[in-house]
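Only one chain is shown below, in structure tokens, and it's the form predicted alone.
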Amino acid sequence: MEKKTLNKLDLDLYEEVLDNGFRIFVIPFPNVNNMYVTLSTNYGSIQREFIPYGETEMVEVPDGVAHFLEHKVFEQKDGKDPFEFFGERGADANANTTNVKTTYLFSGSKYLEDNLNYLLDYVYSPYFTDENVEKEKGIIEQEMRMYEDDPYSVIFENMTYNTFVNHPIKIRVIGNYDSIYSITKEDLYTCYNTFYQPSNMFLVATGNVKPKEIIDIVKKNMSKKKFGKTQKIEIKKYDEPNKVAKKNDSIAMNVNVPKVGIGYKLDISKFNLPFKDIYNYISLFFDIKCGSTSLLNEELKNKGIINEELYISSVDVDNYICFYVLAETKNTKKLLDSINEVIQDKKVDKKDFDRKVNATISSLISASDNIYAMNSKVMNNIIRYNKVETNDYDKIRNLSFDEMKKVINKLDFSNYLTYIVKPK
């Protein structure tokens, strides 16, 4: 067991390699009641196309297959419901599908043991039959009808397909209604096996948890399972292009208010940085050019073009990090014009990037008393990084404000997008 510590904030980590690839990380909370305990694995809707466990052609499967596979990782031959276990011991269960990973997980405060023995006991007993999963087509289908009446899901999903010409993560995370009836168990059981791999996966563990505790429950549980020989797997590389696949467009939903979006693709291939200094350079110029307190969001308040803060996203994958921002306006033209001046407008003042940055170290320091939180930080290094970044306190106070200028000044901004959500 490796141990180190998160440098300026109070916490150590702990970290054990199994025999088989999986990997655990836990870091204690000594002064809180709750534990949070996430189950991952490095797949989600953009590894469609890969070489299956055991073979040695390229397939492509179904769009949705990750999320499908995650709710029906939750059915048990024995017919026990993973939720009513973990509800008779006071735990909360849940699942979630990203472009990235697929996450399995619970929280409570008793039960440690017993919750975290089923946790790996079900996720890795699949058991997908033609007859489940038939039945949960239907519920999925209405699970993307949901989204479907959401404004802001809507305007993020195509803006981001409009924003990719080949690049799969342009496809929703739950598939379309063709893709998910298509989907059957040998779809399944292919990317299970694929992708269930225990050197595909890890285990993070925060809250009120002793790590040595931790391990030897994960150590004793995995010992008793078989599993296959390890197999590197491959995924299809694409090919994308620096140009957005669609530069405006727009549909009628039942809205009182139009929503509307612009998005920035931004090639980031020739930057000689590491991504996370890159991408902290960008998220910080969109802060400051249009975040909550920016003088263009208190601009727009005061004329009556926006009632709502403008809100900002973002996505990124291989060369490209794409920003997103999104509000409500009766005045789609003015307002797109507006966000388009500013950021085309790539001046930026030295005191507004000082204050940013505090902003983000107070929001890593109060993230560190979270065990949701640095949960979420420790999955997403591993994803994004394969390691978990210790030094991030440092790493941002370091943040140089000429740096930054020279990033934002070899950007192309004139690589956008818009959409409206339109009242019917």
The other form holds:
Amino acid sequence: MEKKTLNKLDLDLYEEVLDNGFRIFVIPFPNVNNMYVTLSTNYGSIQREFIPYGETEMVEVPDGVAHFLEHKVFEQKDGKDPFEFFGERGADANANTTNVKTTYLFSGSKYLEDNLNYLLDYVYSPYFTDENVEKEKGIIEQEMRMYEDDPYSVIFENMTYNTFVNHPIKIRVIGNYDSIYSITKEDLYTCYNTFYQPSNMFLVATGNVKPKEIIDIVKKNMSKKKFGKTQKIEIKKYDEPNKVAKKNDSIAMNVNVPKVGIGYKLDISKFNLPFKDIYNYISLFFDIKCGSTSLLNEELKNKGIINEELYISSVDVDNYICFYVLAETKNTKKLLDSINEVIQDKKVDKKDFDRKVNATISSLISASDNIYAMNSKVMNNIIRYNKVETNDYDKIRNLSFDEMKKVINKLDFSNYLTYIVKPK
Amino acid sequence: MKYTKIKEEAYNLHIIKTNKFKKNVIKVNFKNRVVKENIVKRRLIPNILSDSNAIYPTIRLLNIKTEELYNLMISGNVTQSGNSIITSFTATFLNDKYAPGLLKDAVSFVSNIIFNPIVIDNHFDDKAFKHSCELLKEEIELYNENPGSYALEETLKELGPNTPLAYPIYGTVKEIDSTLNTDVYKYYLDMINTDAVDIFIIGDIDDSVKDIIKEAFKNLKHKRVNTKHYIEHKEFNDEYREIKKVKPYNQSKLIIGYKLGDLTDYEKEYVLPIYSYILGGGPDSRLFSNVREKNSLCYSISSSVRIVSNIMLITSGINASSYKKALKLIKEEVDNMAKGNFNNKDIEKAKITYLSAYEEVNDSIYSILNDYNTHEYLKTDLVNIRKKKIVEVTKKDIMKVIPKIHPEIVYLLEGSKDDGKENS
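Swap state to the form predicted in complex with the partner chain from the form predicted alone:
Below is the entire complex, every chain and molecule, led by the chain shown above.
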């Protein structure tokens, strides 16, 4: 067990790697009753072409399998419902799937040993039948329809789709109607056997937890299970062109206020800097230019073009970082032009930069009170960097204004796309 | 943790000392009886105050100031709760260990936002007033375009036509258009001078906080009267009245509404929540396992109680073609409960879930604050008492409550595009 300190956050991180490659991360919180435990696999919707476990040829699986699999992992041969198990112990259980990972989780203040053992037991005992796979399709169809009525999901998914040409990050996590109905139990086993190998998975426990206790429970549990020989996972590599896939697009929905988005696909392959630093610089740039303290935000409000703040979000994969600015407006053209104009002007004020860095540090300290936020931080770090960053504080503190200017000047902001959700 | 309540002439001060968190929170509540004609004015005020402060005359300058105050987070909200309407200003900021001297600045910043707007000739700044009106109109449009919230508002109208349940949450566009700036200013003065005020402050603070608050809120002078919170129903239909509306969504929303008769405080706080939990509280509830898991008719289904309004709701997202079947299954589960077809194990499971949730209250600075806030307004028990009382609930108690749950409304918002794959 290795202990590391999370600098300036008054927290420690404990790490352990089991013989089968499974990794465990624990951050104990003093003064907290609750425990939050997540079990994740490095597998999401983007891993759709790969060499299955025990085979030699690449296969392609239907869209939405990772998410479908997440639903079906809850199915148990003995007919017991995992939700009931956790419910009986006062724990909240859930699971979620993103482009890059699938996570099973529970939180609760008691019965740690029971809950943790059961989490490992149900996730590592797949039971897929033609019948139970068929039964799930209607449920997932309803989940998909729910998102299709949500204009924010629609604009975000469609913008990601239009940003990328080849990379499967463009594809919706949930899949589509046809792909969901085409999924078979064989597809599920293929993906399960490949991506749910312990060496591709990790557990993160935060809150009222003792590192040794967690590690001992997991070790003992895993030692009783039979796993196949670890096999390295080979996933298809994609040659993603620089240009956005579709420059301008729109959709008509049952909305009253149009929604617009403008996204920038930024190639960072030519930088000789850590990814996180580049990401932070770009994020600060968008915050300074379009955030709540920007001149743009003030001007757009004064002109009545927007009423609420602009919303900034990002997607990153391989050597691309994409930033999206989204908003509600009845003056779609003017808004998109205005945002684009300020982004093309790369000038930034040092006063803004210094203030934002301080504010970011304060947010970091504030978030370190939260067992859910810190658990997510560990998960995201593992998925993105394969290790946990223990010095976020200094990383942010040491960001330099001059370096930011250099990074921003090198980026090509002419590579953008727009999307509009129009009223019917 | 130490709680002190100090009754000043014009407000109650609630001090909750705890050193568990890296941050402090202050919440200032203005509470009065909800009056339909005043909802719009009430809703306009928080935005006007943040848009046109005498010291920070634009929202941009105000946001810059919050970043300088170690990224202090401030929000102004209006909540309708039973017969009351509450305007609250909440600020979260790092405690003095991480941001020396911030407590005093943060408190005076909040007071400045509330008491120091730009006022010219007995009205607010015109630009801020106009912007706030536009923002509110947009909020109404956004609320109505969301199928879930639209269906909910329609159901509430049907459930309590002569009560505040029927009031539009944000008012109406027509009301906004006929509201004058001077009226809103006059109403603001009324709010400041006659509303019941409660100030909650929680965190790593010492006794000096009393004087800091006293100084910052010296504008509050007069004595105030508290309002009655609970909505009570006198007439009951005792049968389901079906209402249908069609809109072009991909999914249909089904809401079933119940009115609650004369429940005792104990029944409201402890017995009914356990009943609702067994019926539709979580993924191991009756509704979830029968309507979703066994019959694949939905992705989401749940029941919830709104104590202040004395109502219970069952909500789900389905295909319109499954409407009859879903309704039949839901009614069957409700009838099963009424026949007493549940056992002590179900009750114990619900209790464990609540006990676990109670444990979690003390992990979050906001939950602790809300616990005291709810206790102050509704005279509900504090969490430490709740832990002791909930375990006493018996099946007999639940059977006694069931006849007091009166069926009223079945509301279906039919999605006209929800039955073919061509939309997916």
